[in-house]
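Here's a solo chain for you in structure tokens, the form predicted on its own.
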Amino acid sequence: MTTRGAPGGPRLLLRRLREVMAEPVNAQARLDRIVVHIAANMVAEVCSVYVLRADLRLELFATEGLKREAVHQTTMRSGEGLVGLIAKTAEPLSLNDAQAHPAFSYRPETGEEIYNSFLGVPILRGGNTLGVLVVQNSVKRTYSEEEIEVLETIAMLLAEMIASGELQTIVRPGAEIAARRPIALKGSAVADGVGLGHVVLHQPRVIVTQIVAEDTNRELERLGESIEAMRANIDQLLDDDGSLGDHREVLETFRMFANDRGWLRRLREAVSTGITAEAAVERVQNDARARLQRQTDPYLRERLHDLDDLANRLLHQLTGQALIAPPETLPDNAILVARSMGPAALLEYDRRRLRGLVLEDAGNSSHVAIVARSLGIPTVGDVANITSLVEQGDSIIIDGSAGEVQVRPQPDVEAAYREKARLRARRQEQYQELRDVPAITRDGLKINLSMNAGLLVDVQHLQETGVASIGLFRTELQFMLAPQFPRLEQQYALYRQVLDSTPQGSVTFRTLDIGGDKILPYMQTFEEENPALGWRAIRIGLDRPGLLRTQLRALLRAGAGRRLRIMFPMITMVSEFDAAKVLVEREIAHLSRHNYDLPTDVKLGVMIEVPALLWQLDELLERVDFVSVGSNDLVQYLTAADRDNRRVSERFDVLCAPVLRALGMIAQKGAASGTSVTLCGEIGGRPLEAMALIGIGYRGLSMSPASIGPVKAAILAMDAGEVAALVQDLIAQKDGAPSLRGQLRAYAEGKGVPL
């Protein structure tokens, strides 16, 4: 026997939902009240909700048809019978015989033994279940499609009902909801410092109210218009002049998603049943999601992205809101989430009010990685799906130092995190008080410590930390934040400004190290198989003179009547930096010609960055003024693990002794030699690492602001000698130990000297 719901019920039904929704009761009564009219309007004898609790446990909220003193006390896990099924798939499942189905569970305190027919939907928000709504009838009975499809958007009232928190307080003692429960995630430690605050989302949510339609033709419209308007502004995009670099790539998968006939079919069938527009997207997104979520192939997972911000796009349109959050909205206290962002959207935002960065697809060496660092925010990176996982005002806690992030955290773990940031800050103030005190060790070796700076905001460090020297200032900042290349005066303008504010000290720049995973978005991109190995840096210099030209141009001018220190990046061959020092030569003769004021003194220097020098140094160090060790790049070559792949990042130590005996070699050729040598990669920002570098030769050493406090704190307990002594030991060494941590950290710990 077949029976259907009531005709023309379902946008009736719709509307009492949405009255109940409005109504001044209490949480469980709301509920109550849904299914009553679900089983009512369905002609259904049985309509019951289920929600997902913290446990990964469904427990029964609401009935009508079972029995009521289920309610609360029937639980089953996540693919546990045919809810448990429904949960765990996140696919709708509609039997006319429920009994005969493999994965049904009879629970006897529901007395649901004499229903035969079953359809239950996924209650899904951003593509995660929060619980199961199920219809049950005793005749065996084939539910139609259209009944299907109001039950998914009646899950989508539910939804909003779960993820507000108000069915947390019906719950029974000691159980939470999993749409609110605390989360901990883990990521990559970025930009070190512990933040607490509340979630503000750079691409904030659509948070859809209005899901029935008052009018479908209307709706169908404003659906039409507002993709019309999305496509015209993607097209708008990708016509603009100028090449959009690696963006180019994601607006024209945008532009084939925007034109999908299958996607736009599923839109407007889903307003076809008398939602709005707004709640078609979400209706249609939600159950994308929740099936590219489960796919194991990486390129549908990414495709899951290009959905997410194409129907976020969308949405946007339609309701008239802004894309990216307005930075001045920015609220105290803010912890910033965001899937992917640009390092010039972070620099919008107010400083004071953010206390930490949180990032879905961006790893410690990117673009916004190196900007949040030198504006000393807290960031973690590469957190899965943590922009699915919050809602805008979410309580939240990054500790940057250890890539954690905790959601909603309880009670005792925000008050151990708050702990945590008050023995920071009183480090801090102990680090304050070493401002002025040189770094010397114990037994009298003075290191000499400076900063690595990339803005004109970064200066004020200096003042700070009490270094007076720049080892290492990134001059592709400013073209990575800038929507065209810096003309000359623009270049010049930044050096001058820089070298004014350091007239007691030093400022190393290094010419323009971009490609690889630096992209320019103005500039016109290759596809390269191993863009790392490929063209980038002073490769890019070289076989386009005309840049670095320009770029050197701007560095003399502004160095006019002082010292002027040029470093060349990403050096393989003795022969590259001879290129580069004529063209350095033929800058100074063109700007003598044209009677311009020249540096009193110009010092060229390289980075060691590539294996491949290790072999020449003899030859380089007889030509070069400095060197300056890019250890990042040096141990990722020479471990051949990308320092961005998580799966392979810690798979070698840098306290490794084929590294130390690779960098104590640069070290112990350059003081032969009579030639500066300092270290500017992460690693010589680390108390530990410091140490061991030292021990290997270093004596100079330049890292982050942040850094310079805990570096000079363990530089002033420990006696260089000793260290020496140690680690040479442990290189020499013949047991192909994997790290020397264990051993060194031991020796610190036994001295006193802090890390």
Contents of the next structure:
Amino acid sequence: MTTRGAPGGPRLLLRRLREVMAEPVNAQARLDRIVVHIAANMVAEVCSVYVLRADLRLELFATEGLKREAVHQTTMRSGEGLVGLIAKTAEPLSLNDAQAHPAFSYRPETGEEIYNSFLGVPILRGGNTLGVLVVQNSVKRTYSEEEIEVLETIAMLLAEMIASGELQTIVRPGAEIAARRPIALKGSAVADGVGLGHVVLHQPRVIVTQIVAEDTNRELERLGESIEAMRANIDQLLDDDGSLGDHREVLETFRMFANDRGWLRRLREAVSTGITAEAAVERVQNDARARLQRQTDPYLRERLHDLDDLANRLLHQLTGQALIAPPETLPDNAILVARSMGPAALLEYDRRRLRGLVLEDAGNSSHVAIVARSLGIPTVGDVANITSLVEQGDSIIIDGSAGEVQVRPQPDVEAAYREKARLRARRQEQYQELRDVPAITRDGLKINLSMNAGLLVDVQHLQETGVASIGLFRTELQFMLAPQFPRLEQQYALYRQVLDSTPQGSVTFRTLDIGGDKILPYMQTFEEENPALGWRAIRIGLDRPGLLRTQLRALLRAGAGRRLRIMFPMITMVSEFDAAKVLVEREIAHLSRHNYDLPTDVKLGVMIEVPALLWQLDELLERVDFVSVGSNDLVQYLTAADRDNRRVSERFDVLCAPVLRALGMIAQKGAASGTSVTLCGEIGGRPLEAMALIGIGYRGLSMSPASIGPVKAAILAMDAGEVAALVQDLIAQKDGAPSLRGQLRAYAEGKGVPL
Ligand code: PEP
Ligand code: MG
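Instead of the form predicted on its own shown above, give the structure for the form predicted in complex with phosphoenolpyruvate (PEP), please.
Below, the chain from earlier opens the complete complex, with every other chain and molecule after it.
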């Protein structure tokens, strides 16, 4: 038996439902009418809607055919009974003898024992289950493919009703529907700060409101035209130029999907059921999402994102809406939510209206994270699935220091975070008061604090923090943000501006540190099994001397008439420093031949990031003017734990004997040879770690601007001599403890050192 003989067929049903959606009645009356229409049209004796609540129970919200008293009374757990099974698997279930199914669970209050056949579909949105829609018949019948599809289409209408919050008004008192429930999510801490505001999706979803088609042939044409246009667009991007780098792979995947027969067939079949092209894209995508989300294979899950992006492109193509939210229409208190995003895109938004940033796919070391930190935008990264868990305009709170995200928070949670934000602001004011206080320990030891920077916007932090110098200027950021290799003049202009804004102090420019995770989209890349151990930083600079020489020339010209400091990253052998130095000398000779003004003094230094240098310290310190420890990389190589892989990056504590012994050795040898040793990795910016570093002999630390206040406050409260004795004692112990953190923390707390 099929619906072909049903009164009016699916088209008429969808039209009726559209009328019901527009009627000015309350949510319960609307749902009641919907189930009546469905049952009548599909010649079913029963039609019921179950909605998933925040406590993960499915509540019967409306029924035609079951006992009315059961509405808002009958509930079941997700996974329990046939309805629960559909919610859990997010897949339709069609049975001609439901009671014989092992998952069947009998509910006497509904009176459903007389029904044998059963068809249920999940109500999905963004791949998440919001509820279940069911029809039942007493005869043993087999539902047709067409009926399943019609029911899935109706489920989309219901998804919109649920997600909009309309049904929240009729849920059983005290309960909450899942789609609007508060959610607490954990990600990685990317940029400090607490932000309260409302969700702005960087790539807003197209909300498909027109689900029922007026003219199916026209919809098939629209679908065909849009797919053609999208394909042409992708082909053009691929043909445009050969330097797409990483993007090429993504686009190739897009092209593969866009030509995928199965995908195209499913889209056309969906349109043939009487829905619009947009609704078809959403429905097919919902199914794909539900299927792929359960995949554990990371490769397949990655494909889900590609497929999502493609469906999104197609929806935008169909509706003519812009793919990216127009940055100029940003509301106040915006918290931007993005799957991933390029650093340039972030810079386009109005900073004054941005209260925070949440990223699904990008972590601490992504380029956008670096820019967010520079701009002081509280940011949380690696938040799984966030883009499908929020709706545009939802209230949201983020804590960038703890890596926490609260979606649709309850009032008490919101109050707690407001308090946190207030405390933070108060603390910032206290740091502000320390701005002009020199960083001297209680026993009179002066510590030189400087800041890390990489963008011109960073320079403003010199004023705010009161430090005079930039201890690490990451020159690669300009390269990472630019659409193509910055030319000599552009490099020169940036370096000049940076030097102009630091008249009192010095700037240590680090030459290009690209490769590894720092990829230039326009530079040809090579597939590397282990990019962190691959062709990067000075290795590229020495192999492509043209690149390095251009940069050195720009630096030397920018430093005309003043002191210039240049530092080389990832030096492994002292001979690499010698080779780099030769390039500097050649550039100096070239510039003076052409009558350029030169810096009054050029100091050359090396970053200690590769363990091999620890056994060349004598010859290294003899050659260089200064060294700076890049503890981010040095620790990752010492412990063989990828700094960007969350599974291992927190496995070992930097405050352990082996790391502190290695770092201590560098400080001692530096002091003995009279060569300046500083440290510019992230650990220098954490008060407890900074205390330990001072204890093992560090006198200069360079850190992100936000860390200056907290580290200075700790320095002012500590006694360096006492700390040195404690740390020396702890690292000399032979008990094999994996961490000294507990003892150091206990000491600091006992002495009132603020952490
Ligand atoms: C480091 O490795 O510690 C460092 C400061 O360099 P980057 O974080 O840029 O690799
Ligand atoms: Mg490094």
